[in-house]
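Single chain ahead, by itself, as C-alpha cells, in the form predicted on its own.
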Amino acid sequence: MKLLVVSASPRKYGAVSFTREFVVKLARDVEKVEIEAIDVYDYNIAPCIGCVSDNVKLCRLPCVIDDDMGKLYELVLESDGIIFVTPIYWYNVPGPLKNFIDRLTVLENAIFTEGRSKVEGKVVGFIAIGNDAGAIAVIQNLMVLMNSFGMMIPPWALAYHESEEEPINNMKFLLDVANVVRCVSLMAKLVKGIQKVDYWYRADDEYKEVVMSIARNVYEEIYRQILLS
C-alpha cells in the first residue's frame, strides 16, 4: 500500500515543510505504509487549457501539455491515498497547486473516455496551515473537489493550524495530523481488504508520547538542516 503526500510551499523552512515531512515519518515509522512526497513548487506545471469544454472525448491521457505532470500523473496512479498539506493563500490553496488538480481532470474524466475515474476509490487527507483564517475554507473546497473526482474521505480526514505560533508548539494540531494520516492509512487497508477498524481516531497517552517524539526530531532534523545551508 502506498501513500502520496502532495504540499505547496516555496518555503521549504517553513510549517508546510515540516508538516510534510511529520507527516512521511508518521506513515513509514507508525503506519508502517509506504509513502512518497512532493511540493508542486518543485515541478513544472501549466495552467490547465480546458480541451474538455471543447469536447470532453479530447480530455484523455497522454496530456496534451507537456510538462512534469506526466511524472506526477503516474505518482497518483501509483497510489492508494493521497494527503495534501497547503497553506492558506487568500482563503484558497497557492496557484501550483490549483495548477496540479485543474490537470488532474484528465484523470477524472476517464468517466468519459474509458468508463471509469482513474482516481476513483483512492482515499483523501486533507492539512491546511496559516498565520490567519481560512482554512476550513480550504478544506471544504479540497473536500468537495476530491470527492467529485471519485476519492474516498475517511473520518477524521482534516487537520488545520490558524497561528503565527510554530506547529510544533500546537498539541492539538500535531495529534490531528498524526490521526489524518493514520485513518488515510486505516480506510485504504479497509477498502484493499488487508485489515478491519475497530477505532478511528487515536488520543491515548502513549500515541500522544510518539506523535510529539516524531514531531520534535523531524523540526530539529529541518532547523540543523537551515544552519548547514
Second form
Number of protein chains: 4
Amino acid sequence: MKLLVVSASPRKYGAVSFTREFVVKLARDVEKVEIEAIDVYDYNIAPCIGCVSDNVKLCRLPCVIDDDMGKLYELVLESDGIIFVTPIYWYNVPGPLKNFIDRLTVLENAIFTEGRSKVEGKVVGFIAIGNDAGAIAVIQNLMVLMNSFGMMIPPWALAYHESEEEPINNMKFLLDVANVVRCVSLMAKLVKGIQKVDYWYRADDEYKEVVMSIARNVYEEIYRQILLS
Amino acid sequence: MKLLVVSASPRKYGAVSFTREFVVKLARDVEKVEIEAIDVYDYNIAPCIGCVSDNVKLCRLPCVIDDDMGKLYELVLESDGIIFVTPIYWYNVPGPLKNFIDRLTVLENAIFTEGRSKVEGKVVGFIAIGNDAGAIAVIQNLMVLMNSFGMMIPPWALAYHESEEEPINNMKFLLDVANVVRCVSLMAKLVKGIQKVDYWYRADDEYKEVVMSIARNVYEEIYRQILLS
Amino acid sequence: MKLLVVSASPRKYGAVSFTREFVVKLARDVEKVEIEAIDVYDYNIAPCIGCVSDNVKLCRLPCVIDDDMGKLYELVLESDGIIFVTPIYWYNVPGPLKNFIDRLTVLENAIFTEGRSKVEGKVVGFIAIGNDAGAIAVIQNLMVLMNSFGMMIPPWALAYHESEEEPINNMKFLLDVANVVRCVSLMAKLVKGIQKVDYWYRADDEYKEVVMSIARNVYEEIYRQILLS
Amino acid sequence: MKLLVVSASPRKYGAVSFTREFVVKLARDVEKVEIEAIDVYDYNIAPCIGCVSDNVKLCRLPCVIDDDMGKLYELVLESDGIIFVTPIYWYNVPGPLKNFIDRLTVLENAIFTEGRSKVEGKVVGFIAIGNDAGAIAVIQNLMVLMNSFGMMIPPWALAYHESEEEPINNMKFLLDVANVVRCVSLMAKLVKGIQKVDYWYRADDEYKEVVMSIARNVYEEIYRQILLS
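Show the form predicted together with a further copy of the same chain, please, the one above being the form predicted on its own.
Zooming out: every chain and molecule, the one shown earlier first.
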C-alpha cells in the first residue's frame, strides 16, 4: 500500500507546502501507510503535444517526450492512491500541474493501446488552497477528469482553504485534509481486500486532537527551517 | 444489494426514459442486482427552504416539508448505490432534479445532528443526455456535490450523449452506460465485502454484444408501447 | 433604462434578501436607473417540460404552461439588464431559480422561431451568497448559459460572499456588489448610446463611503422590519 | 481597433490551427478590423511563481520573469479584444495556455498596484475544440476568469466543436465562430464609440455563404501548405 502526493507550489514555505508535509505525516503516523511526495515545480515536465489527436495508437509508453515524466510515470504506476494538493490559480490548477495532468494521458490511453487504463482502480483525493474563491471549480474539474482516467473517488475526498489566513488556523480545513488522507487510505485498503470500512469521516475529539497535534508539529518544523535558512 | 435510478424526464418516450429503462435492465440481467427506478417529474417535491441557514440543527428528519420526499428518502436510504440519469438543461440539471438534490441535504446534514451523514459510503454514478454540449459541466457538479454528501464514485462513473441522434445509435454511449451500471454494482459489492474486483471497464466483444442486445430490446419495447398508446 | 433583479430566497430576512435590497438602492440612488425586484420563491413557476426536444418550433410564446411566468416574461423583456442574486445550494442555484432559468428557454429559442433571441443584447450580472465555498462554480454556470442566451457580460460582473458572517461586515463583497450594479448600468447605457464609459471598477474613498452608507441603511431597515414583525 | 487571437496548438495542421486562421480571415475580410495571431506553443512562457501570494504589491510590470511574455504583454495591452482558440485537454485548457493565463495576472493585479486593471474593458471571446465532450467546462472557466480580470463578454461569445470530424464539415461551428469574431468586433467598436449595434447574431443566407466561402479558402490553403511541405 503506497500513496503519492502531487503538489504544485512555486514557493517552498507557503500553504501548499505546509499542507503537503501535513498530508505526508498524517499518512505515516495516523494511517500507517507508505507515502511519497513530489512537487511538479521541482521537475522538468514538457507540455503534452497531443499525438493522440493524430492517431490514438501513437500515445503509448514510452512517451515520445524524454523528460522527468519518465520517473514520475513510475511513481504514479507504483502508487495505490494519489492526493493532489494544488493552489487555486484563476479557479483552476496552475500551468505546471496541468502539464503533469496532460502528460498522464499516456497512462489512461492504454485503454486504446492495451485494452486497459494503467491508472484504472487507483484511488484519488483533492486538496485546493487559495487566497480567494474557486476551490470547488478546480476540484470538480480534477474529479471528473481523474474519474475519466478510471480512478475511484472515496467519500469525503475533498478539502479546501479559501483565505489569506494561514491554514494552521482553519480547523475545518485541517480536519477535512486528515479525512481525505484517511478515506483515500481506507479505500485503497478496501480495494486490496486488506480491510473493511465501518465508517469514513472522523470528527471525534480524540481524532481532532491527534490531527491538530500533527498540524502544529509540521507547522513548527517548517518555521524552524525558514529561520535556519 | 440494491440500486436506485433517479431520472428527470418530463417526456416519457425520450432519450432519458430509454436510458433509465436500459439501466434497469442492465442491472437486473447483467449485474444481477436489485434495482428500483424513480423519475422526479412523477413526484411532488417542494423546494428546500434552507432551514440549515438559520440553524444547522434544524435540518433533520422528518423534514419540515411534508410531501413525496418522505417516501423518496426511504428509497435513498435503502439503496447501496444511486445512478442519476439527467437531461442537460443549460449545462446543468433541470429544476425538479435540483429540488430533489437540495432536499437530500437533510440526509447529509445528519453529520451535524447525529454525527454521520446518512448517505455516507453509498456509491454513485452519472449519466447526462442532451442535444448539445454541456455534459461534463453538469456531471462535474453532480460529482463534487455527491462526494460532499459522503458518497463514493467508482471508476468510469460517467456516461454522456450530446447529440440530436437517438442514443440507440451511439455505441460508445451505450457501452459507457453499461460500465456505469457495472462499476456502481461492483463497487457496492466491494464495500459490502461480497466480491473483489479484478478489472473495471469492460469492452470485450462478448460484453458489447450483450449490451447491444439489451439496448435493442429496451428500444423496441418502448417503441411498441408508443404504438399501442 | 431599466434593470431587473432576480433573487432566490426562501427566507425573507437573510443575506440574499439583504443583498437584493442593497442592489435596488444602489441602482436607484447611485446609478440613477429604474429597477424592479422579484424573488422566484414568491411566484408559481412550473418546471420546463422540454417541448424543444420534440420540435424546436414548438417552444415559442405564449409558453404552453400558463403560470406566473407570463408576467415574469414581460418583466424580463422590458429590462435592459438583469442582476441575479442567488444563494449557493450545493455549488449551484436552488431548484426554483433553475426552474425560472429553464423557462427562459422560450425567449432564447426565438432565434429558431423568429430569427432572433428575445434576450439578445441584454446585460447581465451575478451575485452568489453562501455559508461555504462554491460561488465561482455557480457563477460560471450562470455566465456561460446567459451568454448562450445572447446576453452580454460587462467587466466585473460578479460578486460573492462565502461565509457564515453577515455580508454587512464583508467590505470586499459590498464593494463588488456595488460595482456589479455600476457595470451593468454603465454597459446598458453604453449599448443604448446614452453614455461612454471611461473606467469601470470604482474603489475610491468617496465611492466606498457612499456604498457603505447605503449598505448600513438597508441593513438597519431590514432589522427594523424584523423587530416590528 | 485591433484584435488578438491567442491559440494553443502543438500541431500546426490540426483543427485549432485551421480555426485560428479562419478567425484571422473573418476579422480582416468580414469585420474589417486589424488582427494579430499568436500561438502559445511558439513562445517561451515560464510558469507564474505566485509572487502575489507573498505580497500583492510585488506583482507588477516588468514581471520578475524575463521571457517571451515581455513581448506578449505588449500585444495584449495594444489589443481591444482577444479571442482564445483552445483545444480541450481534459475538460480544460492545455498547460501552456494555462501558463500564459497565469502570467496575465500581472496585468490584472495593476488594480492593486496602480488602481486599475490593465485589461479592464477589453472584449473577449472563446472557441474550444476537441474530439470529445468538455467544451462548456473549459469555456465557463475562461469566461469567469477573464471577467474577473475586468474584461467584457459580448453576446454569443462562444463556439465549440466536440467531434473527431473536421470542423470544415460542422456548419453550426463555423457560423458560431464567425459570430464570435463579429460580436467581439462589434462590442469593441461600441466601446470606442465607433458604431452602435442593431443586432448581434447573424445567420442569414448571405452571411452563411460568405462564412462558408472563407472557411473553404482557409481549409484549402492549409491543405496546399501541407502538400508543399
